[in-house]
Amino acid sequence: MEKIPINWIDDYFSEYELHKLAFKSVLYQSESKHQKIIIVDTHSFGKCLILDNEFQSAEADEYIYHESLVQPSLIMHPEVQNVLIIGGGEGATLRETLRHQSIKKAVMVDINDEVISCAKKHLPSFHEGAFDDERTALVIEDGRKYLEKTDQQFDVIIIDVNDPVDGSPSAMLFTEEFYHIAAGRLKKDGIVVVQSGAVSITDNDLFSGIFHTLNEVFPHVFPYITYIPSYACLWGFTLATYNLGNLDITDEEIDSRIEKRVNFTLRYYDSITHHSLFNLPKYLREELKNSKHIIRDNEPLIKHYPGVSSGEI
């Protein structure tokens, strides 16, 4: 039998490790004004976002990732009404706040309207509609800028970013002043969750920048992480509040709210579920214990990863 032709993505987390992707066609490509944004249809894990070299999120799993970023706060908030959504251009992130009834009002706000332009027309399993829902008030903007002017007051602030790599927009938005900010438009109860980037035994230093920074800000935080098979590693989360001041909910509560409250049936989280993300290896315990960095304006963390080959596409 022939040998089918395969064309491969080489994703370098390292100079010593890679993961490798079989694609079938490249259906979106640009460099925009703030981001170079690719689609590719994959083999495995079906359409797939890269933005900056970066992979953002796939297919066939990109639920795991949007429900473990947005569903722990708005279960555990007492009643979320009004949510502002930092990032998030493909959509899913607004879509899985928007599976929540008690919505009044979802903002979203993106530097980039060319994602989501691409992703409206390439990936409509990713925002379901989300971006036509009356609720949404979509604003194309610096995230910090528009934190910076507004006078709104949110139940949860979703901050769903790039990594801050070189290059990129998104660094002055990991930062403890910019933490503060976000802080004071919380209303009461109100919650923050960042995601915070890739966790492994090597290298962990956004992870537990992030968690140290918040902690000089917010006296309850709550690091948790799960695996993301299309990105062949586990993936950090960061919960932070003022008034939350510990994870004492009970299964049955986790999985009344969802009951009550979602219009959906989740495909990932559960009570069950919710417990495995906050219960941390010792590994990374220890580390998170030990480790220190703070991060801020006038010193931002810059992560260098190498990404997909700007040739390789």
Contents of the next structure:
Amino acid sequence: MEKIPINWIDDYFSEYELHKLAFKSVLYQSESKHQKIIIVDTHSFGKCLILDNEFQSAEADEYIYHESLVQPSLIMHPEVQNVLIIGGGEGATLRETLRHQSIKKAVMVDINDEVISCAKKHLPSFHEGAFDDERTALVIEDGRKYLEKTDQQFDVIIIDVNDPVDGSPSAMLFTEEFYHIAAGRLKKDGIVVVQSGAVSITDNDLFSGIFHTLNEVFPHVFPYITYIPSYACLWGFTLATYNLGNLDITDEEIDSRIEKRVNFTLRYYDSITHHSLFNLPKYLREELKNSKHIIRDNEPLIKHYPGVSSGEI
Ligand code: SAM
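Starting from the form predicted alone, produce the coordinates for the form predicted in complex with S-adenosylmethionine.
The next block holds the full complex; its first chain is the one shown before.
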């Protein structure tokens, strides 16, 4: 094999664990008002968005993350019309939502217009023009402030903000008080779904904290996971609702709703994937039973991942 010079991104999971990705070029780099933004073009996973040194999504497998985040709640809801997305700067959560023909309005609230403008320019396959869809209402604001002020009610609220790392504007969007505000903006059959961070055998305090914190607010809370190749780890999501009836849905119904409602051939989610998402392994079920941390405003959970470091970047 011909030896070519390679630039590496080092993504440290901890002091003792490292994922290395070779990259071709840096497409965008900025210390924006709210976060440090990097977009790199990698050899294995295509273009990747990195915020505050944490990988957010990669061109090659973002469909696994975004279908897992969006599709279960939209398919389980009896008739989804109004969706609120908090975060989701790449526009792929919005794209995935708008694939549902019943959607009348999708409000997306992201704090950082610079993430959106560079995603529009450099990540077209992520948003596929979703920002220009006439059903989209884009708001540049802190998601919590928006929810405190709005009197709109939503069928589904998707919280797709980055993990609460040191200095991140997302820290106050993982607390019990915030989930109470979100619950107050849901319609009767409403569902909330939260991107819930990495799942591992060494550190699940964000995943477990979100589960127990949502449980303080909602009677029915379902954690779920999938493997994301570009993250090189399992990833967690959490779905919560007042109406257990939402979840009483057969495999046939899942596949027939996908067929009837979604105007695109999904690449990841169907009734079989649905089961693999929601069936957690025993060690994780035990861990969720045993650790009971509730995240509150007076002591928000702040993660200290070392994250990306590279001489080049
Ligand atoms: N897939 C992601 C991950 O791995 O964590 C999350 C994707 S998305 C890029 C995260 C978005 O959340 C960013 O665009 C960021 O600007 C937004 N965000 C962070 N804090 C926010 C807040 N308080 N209100 C609204 N948006 C916020």
